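Presented below, as C-alpha cells, is a lone chain in the form predicted on its own.
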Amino acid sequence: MAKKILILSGSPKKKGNTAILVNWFTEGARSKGADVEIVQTAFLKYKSFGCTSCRACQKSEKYECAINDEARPILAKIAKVDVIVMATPLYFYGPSAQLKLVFDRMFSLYKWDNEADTMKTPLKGKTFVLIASAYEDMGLDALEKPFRLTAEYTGMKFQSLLIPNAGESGNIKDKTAIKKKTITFGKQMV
C-alpha cells in the first residue's frame, strides 16, 4: 500500500522558495509511489486564529478540532496520514503564522488525562518531517526546535531538511545540488 503524505505549506507565496522545496520533494515522494496531498495553508479559510484554548476538544471522545472552519478536515487528515510535513520559509526564527495556525490547532489531536498522567493521541509512531529554508544562515535551528520537540513528545519519528541560504523568494529554482537533495529526501521520507 502506498504511503499517505500530507504536506502542509506556510508560505503565502505560491512560487517562493518553499513552494519550490515542496515541488522537488513531492517529486521525490511520488516516484517511490506515495500518495502526497498538499495544502496550502495561507489559503486555508479560518473562524480563529490558531487554537482558542476552548479545550472542547479535550471533552469530545473523537480527535477533532470543535472550531468548525477549513483547518478542521485538514487536522482530521494529519491524523490518519503516514508522513506528516510541515514546510516553510523562517520568519524571525520561527515558521509563518500561517503554518503555525494549523500547528497549534494539533492540539486537537491528543487526549489528556492530567489526573491519571497521560496522553494519547493518533500521531503517535507516524514521521513527522520540517522542510525549511532561510535568507541566510542563521535561525533554522530555532525553527526547528519546536517540531522536533513536538515529535519527540508525541512518538514520533522525526526528519528535517533545512537550508540555509536559499536566497530571495523563489531564487532556489536555479540550485541544482538543492534540488538534488531534496527529490531524494521526499523519496527517503517514502
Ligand SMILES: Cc1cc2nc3c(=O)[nH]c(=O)nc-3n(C[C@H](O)[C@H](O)[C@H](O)COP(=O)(O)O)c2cc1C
Contents of the next structure:
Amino acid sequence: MAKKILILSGSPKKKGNTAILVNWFTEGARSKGADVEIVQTAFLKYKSFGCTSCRACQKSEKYECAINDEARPILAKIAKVDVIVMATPLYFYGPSAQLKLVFDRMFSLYKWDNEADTMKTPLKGKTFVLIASAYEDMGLDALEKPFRLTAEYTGMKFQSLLIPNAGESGNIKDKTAIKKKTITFGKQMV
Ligand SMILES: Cc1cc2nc3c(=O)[nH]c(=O)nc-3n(C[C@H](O)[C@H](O)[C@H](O)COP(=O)(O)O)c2cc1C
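With the form predicted on its own in hand, show me what the form predicted together with the ligand looks like.
First the chain shown before, then all remaining chains and molecules of the complex.
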C-alpha cells in the first residue's frame, strides 16, 4: 500500500522557500509512489490562536481537538498517516507561529493519565520529519530541538532536512544542489 505522507507547511509565503522545498520533497516522495497531501497552515480558518489548553480533549475517549475549525480534520489526519512532515522557515531561532497554530493542537492526539503516569498516542511508531530553512548559516539546530525531542517523547522516528543560507523568500528556487538534495530526501522518506 502507498505510504501516506501529510505535510504541514508553515510559511506565510505561498511561493517562498518553504513552499519550494515542500514541492521538491513531494516530487521525490511521489516518484516513489507515496500518497502526499500538503496543508498550508497559514491559510486555514481558525477559531482560536493555537491550543487554548482547554483540556477537553483529555476528557474525551477520542483523539480529537475540541475546537471545531479547519485544523480539526487535519489533526485527525495526522493520527492516520505514516509520515508527518512539518516545514517551516526559521523565525528568530524557532518555527513560524503559523506552524505552531497546528503543532500545539497535537496535544489532542495524546492521552495522559498523570496519576498512573501513563501516556497513550496513535502517533507512536510514525515518522516525524522536519524541513526548515534559514537566511543565515546558524540557528537551525535550535529550531530542530523541540521537533526532535517531541519525536523522542512520542516514540516516533525523526528525520530532518535543514537548509541554511537559503536566501530571502523564493531565492531557493535557483539552487540546484539543494533541489537535488531535497528530492532525494523526499524519496528516502518513502
Ligand atoms: C519574521 C522572520 C524572522 C526570521 N528570522 C530569521 C533568523 O532568526 N535567522 C535566519 O537565518 N533567518 C531568519 N529569517 C529568514 C527566513 O528564515 C528565510 O529567508 C526562509 O528561508 C524564508 O522561508 P519562506 O520563504 O518560506 O518564508 C526570518 C524571516 C522572517 C520573515
